[in-house]
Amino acid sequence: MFQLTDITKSFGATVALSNISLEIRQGEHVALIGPSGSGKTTLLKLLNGQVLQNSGSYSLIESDRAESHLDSLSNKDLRRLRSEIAYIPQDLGLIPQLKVFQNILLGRVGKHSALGMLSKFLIPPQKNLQHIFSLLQRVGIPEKMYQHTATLSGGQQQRVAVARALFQQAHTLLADEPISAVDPARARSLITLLSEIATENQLTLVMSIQNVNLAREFFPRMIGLKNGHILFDSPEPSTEQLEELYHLSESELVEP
């Protein structure tokens, strides 16, 4: 279980997060949504471990009850916390001149110290080969094992970031607007695949995402963040609130 309390994040003289405070338990499928800037990628990174909270409390409490506090972590636990918890960015982190294949053994980075990755990266051990061909087969693409990924569709290029997750064999599995790049079909059947391959394996599926009605179709806990904070937190949320999600005020918006 994921536990926040009255976390607060600034870059700079910017307030990313202010006063959050959530929870969100084991094989749960949560949509963070709201306007851009309203804090989601901040939350995401945080829930990862990328970013720390300049005040208020993070804990992880794992499956045997221990709780471990982030900011009291050693770099050698926050970086076994970090290979335990998925996240696919927005430009999906993947490296273009890598093969299909490279891109998701690196999956496992958090896992290995930098000899023993080297050597796994150079010589991959064929159940690792096996798995991936698996992974692969899962997420629709084993045709794309041994292609070079810069050569690959944005579309597939999403998948080789799920099979990547999938190989980091993590409890967690966080997705910053994964579908803002893609048309409305294959947006569809990206989430669904997602959440199916979260059912499965009992991950939970933390996703950032600006499609409204897709957030209510998959997911029964929706978040709304505007300005840095929690606007409501529903299974089902209603339409002033979400009107005044995505309310603009007159300093906000564009001139014509």
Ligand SMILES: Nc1ncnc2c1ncn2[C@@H]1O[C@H](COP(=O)(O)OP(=O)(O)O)[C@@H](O)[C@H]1O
Contents of the next structure:
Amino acid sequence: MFQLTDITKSFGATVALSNISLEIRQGEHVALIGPSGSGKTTLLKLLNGQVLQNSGSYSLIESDRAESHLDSLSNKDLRRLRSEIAYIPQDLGLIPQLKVFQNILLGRVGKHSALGMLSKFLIPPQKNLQHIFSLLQRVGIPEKMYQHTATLSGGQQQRVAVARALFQQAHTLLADEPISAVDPARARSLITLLSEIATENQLTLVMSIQNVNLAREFFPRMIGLKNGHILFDSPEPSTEQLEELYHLSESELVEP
Ligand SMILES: Nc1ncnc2c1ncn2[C@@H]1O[C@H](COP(=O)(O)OP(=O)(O)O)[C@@H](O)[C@H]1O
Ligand SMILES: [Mg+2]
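To complete the pair, please output the form predicted together with the ligand; the form predicted alone was given just before.
Below, the chain from earlier opens the complete complex, with every other chain and molecule after it.
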């Protein structure tokens, strides 16, 4: 479904992704691992069309549609395509001043015109509210529906972000280090939730994750990124590969 061929992306002199080629099939669950600065966020944003490559090609093949090359799409098509790929940013991207159900409504922002969205936002249709309630039940916080988002704990806000992504009714869920800010028990519970939801809804799931053990346990495929390169793409990377992934080069070691 996602096909990346020889992708390179630089920010000024920094090469964030270098000659990346990979294919992700519909319904696959993929973990992106690697040290900070290795290009995980850039790769997720590229998949979502927020970042455009400098060279190489990225195409998306949806089951009922023709293949789309992302760099040749009109803004409208790009918006449609992005609306079908849910992205949970590392900072969650929620608006704290809004109520929980309002943040979830914003999940569909790309699917409507600005005016249509505004009217749905001001006077949400009953069926949307019912849908949002059922999603909040699914993520375990139905009682928070009408609370201000800022009053929720970090873990609860993550669940709101998951519900918002589901409300978007996307075929793909991209999550950028969704468990980095929570304790181990909550991390496990959230990753279980995301994996189960992806399986139930036959979503493609791509998640960056620092915890290699959890990645191993939950993901049948792990992609190791280092300095913008793919070091391995494997169901079960070896200890040597993992050591190489996190090994600091001489230049990164701080002199005492
Ligand atoms: N918008 C940007 N402007 C400049 N440099 C960036 C930008 N985004 C990412 N980078 C650089 O690209 C590299 C990869 O970053 P990133 O994809 O965020 O890595 P990771 O998510 O693995 O920590 C880093 O060196 C980072 O500083
Ligand atoms: Mg990152």
